[in-house]
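As C-alpha cells, one chain now follows by itself in the form predicted on its own.
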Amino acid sequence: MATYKALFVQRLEDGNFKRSIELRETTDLPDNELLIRVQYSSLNFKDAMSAHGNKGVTREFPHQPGIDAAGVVEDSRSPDFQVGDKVLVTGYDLGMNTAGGLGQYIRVPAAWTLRCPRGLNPKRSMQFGTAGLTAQLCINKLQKMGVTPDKGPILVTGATGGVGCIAVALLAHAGYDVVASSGKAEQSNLLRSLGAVETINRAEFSEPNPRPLLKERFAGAIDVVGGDTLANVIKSIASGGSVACCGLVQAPNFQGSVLPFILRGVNLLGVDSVEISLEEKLGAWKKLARCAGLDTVASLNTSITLKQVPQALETLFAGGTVGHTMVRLGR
C-alpha cells in the first residue's frame, strides 16, 4: 500500500462539485493488472467536463479524473509488462469512470497500456497526450483518403486549442499549407510560428449559412468545433477532399446538405481516439515519436504541477486555454 496525491472531485450536498488535491491510498484503486506510478499527464476538455460533474463523462463521484497518463510500472500481474517498464495509457475508461492520470498512481488493465515507443518517454509522450494522438489520427485519415500536400491548403479549426495547435504543427512539418481558424486574433503570431501560412477568424465559419455549397477553398480540414462551423467547412472543401471531425466545441450537431457529398465527393471522416485498438494507437504514437524532436510541439506546452490543476481546469472549461498543458506528477 502506498499513499499518493490526486485530484479528487466530490459532489457536494447542494449539487455543486468540489475539486481539490487529496491524499489517497493505492488500495482505493480498482483491482486491475498494472499498478503504474504516473510521472506525467496532460489536460483535456474531457477532464474539465469530468471535474465539473458532466454525467456523460463520469457517472459516479467522488472520482479521480485524467484521461492521459504516462509513467513506470510498479507492479504487474501481466506477462506482457515488467516492473520498470515505461508506459503510457490514453482513452478507454481511464479518467472517466476509472481512476485517472491526474493522480500519482493508477491501476489499469494491461489491454489499455502501451510501452512508450522508441523516441518517446513519459514526459515527451505527454507533451502530445490525447490531443497529439487525436491530431495524428486525423492526419492519418486525411492521408488515407489521398489528401496530400500538393492537393491544396488544409484548414484547422479551433487552432489555438490542444488538438488544433498540435495539428497545425504536425501538418506544417509534413509540408502542408495550413490555414488556422481561431477566435483568438491575438494568437495569430503563435499560429504562424507553428507553421500556419494564414490565419482567419472563426466567425467566417461559425454562423449559419443557408447556401448548400460555398467556394472550394480547402483540400481538407481538421475540425474540432462541430456545429455550424463543421457544416460550413464541409461546404468549402474542394472536390474529392475530406474533413476529419474530432470535436464538438461549438455543438455536437450540425445541419447541412448532401450536395457537397454528391456533387463534390467530399468525405466526412469521424475520428475516435478513445476506443480504437491498441494497434492503431501504437501506429499513431510511432509517427508522433518520429516527430518527437519538433521544437514547436514542446513550445506549445505549459508545464504545471498537480497543485495547479484545479485552476487550470477552470480556465480550460471557460475556453481560456491556449496550446497544450502538461502536468508533472512527481513526488
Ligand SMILES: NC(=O)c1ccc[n+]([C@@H]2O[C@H](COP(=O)([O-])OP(=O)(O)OC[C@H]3O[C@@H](n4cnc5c(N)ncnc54)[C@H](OP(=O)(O)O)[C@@H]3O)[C@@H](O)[C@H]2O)c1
The other form holds:
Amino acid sequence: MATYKALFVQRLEDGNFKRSIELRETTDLPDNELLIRVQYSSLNFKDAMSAHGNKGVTREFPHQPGIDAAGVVEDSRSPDFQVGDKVLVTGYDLGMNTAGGLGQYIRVPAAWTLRCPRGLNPKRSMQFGTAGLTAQLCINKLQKMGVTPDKGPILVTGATGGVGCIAVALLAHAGYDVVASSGKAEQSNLLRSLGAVETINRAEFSEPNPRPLLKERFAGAIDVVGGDTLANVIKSIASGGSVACCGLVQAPNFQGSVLPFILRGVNLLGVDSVEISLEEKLGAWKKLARCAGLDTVASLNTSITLKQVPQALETLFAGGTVGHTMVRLGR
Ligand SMILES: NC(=O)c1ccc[n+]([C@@H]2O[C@H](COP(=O)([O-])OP(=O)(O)OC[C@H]3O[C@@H](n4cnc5c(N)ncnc54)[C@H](OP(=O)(O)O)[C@@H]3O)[C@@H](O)[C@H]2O)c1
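The form predicted in complex with this ligand is what I want next, because the block you gave corresponds to the form predicted on its own; please supply it.
Following is the full complex, with the preceding chain placed first.
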C-alpha cells in the first residue's frame, strides 16, 4: 500500500462540487492488472466537465479525474507488461468512472495500456495527451478522404484550445495552409507562430445562418466547437472536401442543410479518440512521435503541478485556456 496525492472531486450537500488535492491510498484504486505510477498527465475539456460534476462524463462521486496518464508500471499481473515499463493510457474509462491520471497512481486494465512508442517518453507523450491524439486522428481521417496540402486551406476552430492548437501546429508542419478560428484576437501572434497563415474571429461562424451554402473557402476543417459553428463550417467547405468533427464546446446539436453534402459532396467525419482500438491509437501515437521534437509543440505547452490543477480546470471550463496544459505528478 502507498499513499499518494490526487485531485479529488466531491459532491457537496448543496449540490455543488468541491475540487481539492487530497491524500489517497493505492488500496482505494480499482482491482485492475497494472499499477502505474503516473509521472505526467494533461488537461482536457472532458476533465473540466468531470470535475464540475457533468453526469455524462462521471456518474459517481467522489472521484479522481484525468483521462490522460503516462508513467511507469509499478506492479503487473499481465504477461504483456513488466515492472519499470514506460507506458501511456488515454481514454476508455480512465478518468470517467475509473480513477484517472490527475493522481500519482492509477490501476488499469492492460487492455487500455500502450508501451510508449519509440520517440515518446511519458513527458513527451503528455505534451500531446488526448488533445494531440485527437488532432492526429482528425488529420488521419482528412488525409484518408484525400485532403492533401495542395487541395487548399484547412480551417481549425477553437484554435487556441488543446486540440485546436496542436492541430494547427501538426497541419502546418505537414505543409497545409492553416486558417485558425479563435475567439481570442490577442492570441493571433501565437497562432501564427504555430504556423497558421491566417487567423479569423470565431464570430464569423458562430451565429445561425439560414443560407444553405456559403462561399467555398476551405478544402477541409477540424472542428472542436459543434453547434452553429459546425453547421456554418460545413457550408464553407469546397466541393469534395471534408470536416473532421470532434468536439462540442459551443453545443452538441447542430441544424443544417443537406445541400453541402448532395451538391458539393462534402464529407462529415466523426472522430473518437476514446473507444477506438489500441492499435489505431498506437498508429496515431507513432505519427505524433515524429513531431515530438518540434519547437512549436514545445511552445504551445504549459507545464503545471498537481496543486495548480483546480484553478487551471476553472480556466479551461470557462474557455480561457491558451494552448495545451501538461501536468507534472512527480513524487
Ligand atoms: N472526440 C474526441 O475523442 C475528443 C477528444 C478530445 C477533445 N474532444 C472535444 O473537443 C473539444 C475541445 O477540447 P479541448 O480539450 O481542446 O478544449 P479546450 O482546450 O477548452 O479548447 C476549446 C476551445 O474552443 C474555443 N471555445 C470555447 N468556448 C467556445 C464557444 N462557446 N464557442 C466557440 N468556441 C469556443 C476556445 O478557443 P478560441 O478562444 O481559440 O476560440 C477554447 O480554447 C471539447 O468539446 C472536447 O470534449 C473530443
